[in-house]
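Taking the form predicted alone, here's one chain by itself in structure tokens.
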Amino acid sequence: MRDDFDAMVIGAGPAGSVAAMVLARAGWQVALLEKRQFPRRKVCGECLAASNWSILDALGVGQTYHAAAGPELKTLALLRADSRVLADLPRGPAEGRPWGRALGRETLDTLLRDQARAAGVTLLQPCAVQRVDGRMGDWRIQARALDARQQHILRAPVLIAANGSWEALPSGLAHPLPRRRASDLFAFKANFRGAALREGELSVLALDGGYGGMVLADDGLATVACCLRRDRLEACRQAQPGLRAGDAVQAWLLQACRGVRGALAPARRQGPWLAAGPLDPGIRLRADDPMFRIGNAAGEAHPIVGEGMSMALQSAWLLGASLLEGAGQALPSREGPASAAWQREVAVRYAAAWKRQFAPRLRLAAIFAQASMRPSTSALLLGLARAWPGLLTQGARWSGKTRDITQGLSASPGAGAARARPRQPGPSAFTKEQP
């Protein structure tokens, strides 16, 4: 396989692959690089807004997605101990598809990773990056195949993390980690089979010391998931010794919120409990970053407001919409890619426009996230929704459930793509690949 490339992406989740597909169908050499094996489990709420369909459409997948997910999501219920409140959530922008749908990161990450491939993304998979070098303009990754002990030296102008938050790359570009605080967060999913969740509901759980969902995906599985402060895990360990974790967790969801209890009492849970953290909310992303960042590496919404996938592909599709227009506009360093001045103006812009559509919602998430995660809050919080349900729905509208971005941008991925040379499908690095 060849070793230079136009841009390198390290991360193959939703915000990898569509990044990689984006510039790959816009003629660009890329890269994709993904640790582990698909299909795979994730520790994600799983649901999709709405104002996220123009851009599977774009990509290709959309019929796929539709076909493939769990029903059309028209409900928000706020759980709280024994109390119920219920909110229309808002419609989308999208004609006859209005309505957010949940689809299990298994299939969605399998789909978004083929479809990269057929754009002529060059896949290494599972690859695990032992070391990035260089600069704006110059990078060098070393890379080991998983499954095939082989050695990898791949280089590239431009470099796109989109590994995550709580995996560090290994080069002195990492963030460092936060210290071990009790309110540090830690996220927990499983899936239930035969719940008692109302079709097209969303469950959102405010509960002393985290908050959760609850969904009906696909295939008829219900995703319950939580995050939960240290402090508050560890009562929930001592309150159940001899349990793992999340059977620990669980235990306590039940005995903390009937609307759980009612669920998943006839429910049979599917595989064990998947955790993750500490989940570090926040903003990441920098303008004089010497690599681009998209998804949870560029930053982070509390889980609460179920925007974190929808962040992924847009935030991919905003930077993709930033690179591919500096190339086709005379910027005034008048360069291309290779260019480190290239680069910092482009990252200069893709920044701001990141924190335009990105940071209200983070504040928003935080906002709502300590709310819920608090007694006396929570309980105002509950009061005022029961008061004014349509409180509620205005929330999910402000979250960024009903905001199409690609309405807002100059220059489109879509357009960039209608304009790319015919491609061959990009070859896998390796032969040992999961289908």
Ligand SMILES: Cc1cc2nc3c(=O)[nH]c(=O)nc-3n(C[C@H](O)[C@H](O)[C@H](O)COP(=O)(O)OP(=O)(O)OC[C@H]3O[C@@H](n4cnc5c(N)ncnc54)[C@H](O)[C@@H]3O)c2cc1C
Second form
Amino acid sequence: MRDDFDAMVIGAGPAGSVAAMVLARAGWQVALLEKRQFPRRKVCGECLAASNWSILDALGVGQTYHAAAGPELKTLALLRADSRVLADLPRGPAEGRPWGRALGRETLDTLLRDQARAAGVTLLQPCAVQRVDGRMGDWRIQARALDARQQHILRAPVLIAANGSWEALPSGLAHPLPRRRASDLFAFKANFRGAALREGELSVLALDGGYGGMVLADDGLATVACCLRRDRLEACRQAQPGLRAGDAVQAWLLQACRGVRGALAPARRQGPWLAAGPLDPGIRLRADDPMFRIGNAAGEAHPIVGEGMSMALQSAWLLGASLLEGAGQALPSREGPASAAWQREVAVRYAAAWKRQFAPRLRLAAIFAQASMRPSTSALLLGLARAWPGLLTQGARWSGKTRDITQGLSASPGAGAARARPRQPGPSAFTKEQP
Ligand SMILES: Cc1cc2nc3c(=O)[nH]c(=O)nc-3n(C[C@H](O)[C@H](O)[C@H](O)COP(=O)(O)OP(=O)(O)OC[C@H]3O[C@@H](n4cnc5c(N)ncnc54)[C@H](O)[C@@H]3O)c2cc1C
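Next up, the form predicted in complex with the named molecule in place of the form predicted alone?
What follows is the entire complex, opening with the chain shown before.
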């Protein structure tokens, strides 16, 4: 295997696979490193907004996604204790397919990873990045293949962190971990078969000390995901001594929300609860960062708005567009495109575009999350939503669900793929799908 690349991408979640794929389509030699085996379950509500269909189509996975995903999501149900308010979800930008859908992460992430590999990306998996050294224009990664117990040393001028938000990168460049607080959020997710959920309805749970969501995903499976404050989680565990954390959370959800009781009464859980945390919502991206960050590694919105995967796919697309636009027809080299000076210019442009696109979503998600977790404000929220359900519809619009990011880009990676490039993979690797 070669050890010298144009770009190295750490993490094969939605962000990493898309960024690797976009650059490989343009002829770059890309290494994608992922420490977990796929398919793997992941803590996530699994709803993908319709604003992403143009990206999935351009990457050649749209048809496969739509063949596998759960029902179209047309209605938002806000649930709190015994109450339930319904609102329309806004229509997305794609002609003929305006609704979001849910698909298990074991399927989505594997689909994107496989397409990246088909595009010519060199995949190292399961392979954990253990050390990152270097600087813009000259990076060195030490990684350990977990199955073969083999060490790899890889080099590239461009480094893209797509490692999510659960663990810091093993380098001096990692952001410090925040202090422990009672308000820290811990995330849980489980799948259920036979749940009494209405097709096409996305339920958002406003809980005292947390928030969550329920939806019908692929293969008739329901996904239930939630975030609980540390103090609420401790109270749940004290109320259910001897139970595992996920089971204690399930018992509390059933007691706290009538909608959850109704949905899960006839259901059987499939597999254990998954847990992760604490969450660290906020912006991690900085214009003077020596490496590029995408997805949760760049910034994380409170999951209550279900926009994390959108931001992962869209930030990867945005970075791909920024790198390819800056490079023009040239391939990266340490002197030309991908030199430190060139990358600094791209980084400033990318950071500005990222903040324009995503900072408002983070702010709105934080307001909605805080309002949903406190009894007084969540009662007010429910009252307002009952009187004006259009407020919820508008909130979903403001959270980015109707915006197609590819429309605003001067250089689309989709268009870049059509350019003749010396090292471009054969046309069979990418077939642009039509909606
Ligand atoms: C409770 C909850 C519900 C959510 N619901 C939704 C929803 O309904 N809709 C939505 O759009 N978003 C939702 N999200 C957010 C969404 O899950 C994330 O935003 C999304 O997974 C981010 O994608 P990513 O590619 O940036 O990172 P990830 O998906 O986290 O992928 C990062 C990858 O990097 C790998 N990695 C990490 N470190 C290393 C290393 N050192 N070496 C090699 N590999 C490494 C990891 O194994 C992982 O596979 C939810 C989140 C939570 C917590």
